[in-house]
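One chain is shown next in structure tokens, namely the form predicted alone.
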Amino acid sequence: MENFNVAILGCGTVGSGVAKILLDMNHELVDRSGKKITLVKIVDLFPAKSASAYNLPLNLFCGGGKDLTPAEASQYIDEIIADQSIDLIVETIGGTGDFLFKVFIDALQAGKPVVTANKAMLAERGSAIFETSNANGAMLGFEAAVCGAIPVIRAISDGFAGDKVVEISGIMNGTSNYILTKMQDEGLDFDTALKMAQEAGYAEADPTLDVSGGDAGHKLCLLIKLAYGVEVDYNHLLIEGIQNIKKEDIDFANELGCNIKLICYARKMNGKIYAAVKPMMVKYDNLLSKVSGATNCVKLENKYTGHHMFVGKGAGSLETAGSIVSDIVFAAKYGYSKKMNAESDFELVDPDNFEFPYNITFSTADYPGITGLVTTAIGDELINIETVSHNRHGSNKTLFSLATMPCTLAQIKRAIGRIRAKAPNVLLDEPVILPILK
């Protein structure tokens, strides 16, 4: 039977889990490959460290088992890169850095299909990387960076390849799920919903790739890349964090039937492309508001065939390896690549242009008037208004919100310039302005 040999480059959470899949579910994987899997080799900064997680072999390990410097594990690196007995690579080191890059493009320009679950580097320097793949007809595989043990990156480029996807919208993100979920269920602020996130394992340390919402920006613009076969830099996607939710946005959610979800949202009307990730009030009777604690869901709505929800864990080091040996097990069975062109030719909406519902919370003085003050301004600007919450009166200030029926953003943020102009001091703070997912 053929060999398809196999090398892990770094061997940490997710690195481990994938060595300890391969090693496990030897004698399942040639059954459903046709081929022998092997891994032959682990590239590690520190091997009995990382083999200690899943009790992985030392032997594996380059360097019989020592700690290696920097430069060692890149001379080993080098070396399987040139290593024409080894088939393909898993790289689980992470990071966008220079040196990581380099050793994508020299993979790939070897021949050699690579396996990632690295959404940092695809989305942020994925062009260069897509086109290597393309050239030298190298697989590059990442079903696992865009919510780990989903496959949902499968389902759109293979499962749906009859079909166009219209609208993306998901929860891509499970530290932030978790933390609103706290804050829905239990009446918690932001701190302390960050707090418990960070006991239950869910959140790191620094947190801020999670709730301010770039590891969701990461994912989605993979999925536009799949999707609609267009390149939005992350740089230029809107992309909003949960930092700044407050218990009061929670209390107004709830009055008009909403959680408020992190959302990765996308759609492709008439060439043009309208992105974001932000927090939004989404309708009890869309399955994504029930989506609770760390778990990720996807839900598209395709053009023949409706709508679809993939749900499950995004995150894990057993969960996400799983995903990689699937790409693993579909290298080693078609020794393929989908390619990855992107096309040129769109437009990335101003979010000023979207046209949701939206719902505004205004914190003002305690103004007599204020409410007609606001509907006017609002209603000036053409906006249908569809409720108003009732006004929450405390410490010399009101709140208050309101659910208007679709517009625009730049509409919402001239009627607000009308009531800064009619009474400059009567806001308090910048109004909240979150869309409303139906």
Ligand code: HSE
Contents of the next structure:
Amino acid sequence: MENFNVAILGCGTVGSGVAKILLDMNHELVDRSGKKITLVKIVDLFPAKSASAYNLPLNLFCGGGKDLTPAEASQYIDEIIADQSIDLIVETIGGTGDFLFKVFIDALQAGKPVVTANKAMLAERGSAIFETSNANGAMLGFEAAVCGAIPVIRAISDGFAGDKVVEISGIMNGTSNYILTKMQDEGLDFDTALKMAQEAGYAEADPTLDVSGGDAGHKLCLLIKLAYGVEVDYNHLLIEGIQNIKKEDIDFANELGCNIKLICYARKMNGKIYAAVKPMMVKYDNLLSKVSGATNCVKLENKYTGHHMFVGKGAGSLETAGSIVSDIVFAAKYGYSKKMNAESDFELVDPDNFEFPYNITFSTADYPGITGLVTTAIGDELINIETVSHNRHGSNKTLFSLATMPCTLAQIKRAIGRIRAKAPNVLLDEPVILPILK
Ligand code: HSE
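Alternative state: the form predicted together with ligand HSE, after the form predicted alone:
Now the full complex is given, and it begins with the chain already shown.
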């Protein structure tokens, strides 16, 4: 039987999970791939510590058990790339730095498949990496990079190869969803819920990428590339996080029959693509509103096969590793690269000009006629109001929100401009504008 040898670069949470599954499943993987898949090498800066922490055989680690300097690790990685007997590299180091970027390029140039969970690298610097993969026919596996355990990459690229994705909507960051669920279910404020997410081991010590929408944005860029064949520049994607969501926003959402979720959204219409990561008010009868805790969910609307939902774990050692191993089996079995073509002539819709029903929450001075002033400005911009909430009166201020029929953000911004022009000090805070997802 043909051998298929694998090396892992980086043995942290995910890399160790890959090692465990490869060691545990070696018999099953033979049946599934037709090859003897063997983990032959691991490069890690701290072999003894990692081997003991994750209960892995020390003899798999390069360097005979002693800690490696970065230069030594780099030397071992070069040797692995050049080694004809190693068939595939798993990259689980993480980050977007130049050193790692070069590892991707060098390995793919050498014709070696690379499998990774590194969404940040692929979303921010993926162009050259995908090009090198295509040019050299070396597979780049990234099932684990989008929603950890959920096989959404394979579903779009293979399962729906005979279809077109019209709309993607999903919850792709478990930490944010955990926080929003705690705020919703237990009435906690953002900071307390974030602390709980950190204590539960979901949020990173620096949770910025999670709560700012950046991590979800990386995943959306990859899904857009896969679904629509276009490369959306991560830095140009509209990304808003959940840091400013307050308890009162959740109350207003509930009043409207919605939960607030951090939604990754993309829709292709008439050759144009609208894409954004934003907190949205999701109607209770949209199943995304029911996805709670750290769970991820991707919803697809396809042209021919209709609606589909994929729900599962978006993070975790073995959960993410399972997707990496599935890419390894795919590479061993088929050994070819699926081309990831990128169209260059497409237009990203200006987010200000895309229509959604919106909910706008106003915090204003409290005096007779204030609701009229605000709603008149909205009407003057030809925005049709669907409902206006109860006013919540505080000391000298009132909070109220209104839900609109589909309109653009540009119209809403102009209406707010009208309010400010008419009564300069009446708005006490920036209005909170959230799309409503039906
Ligand atoms: N930190 C991410 C999450 C998982 O909370 O979903 C890795 O992208």
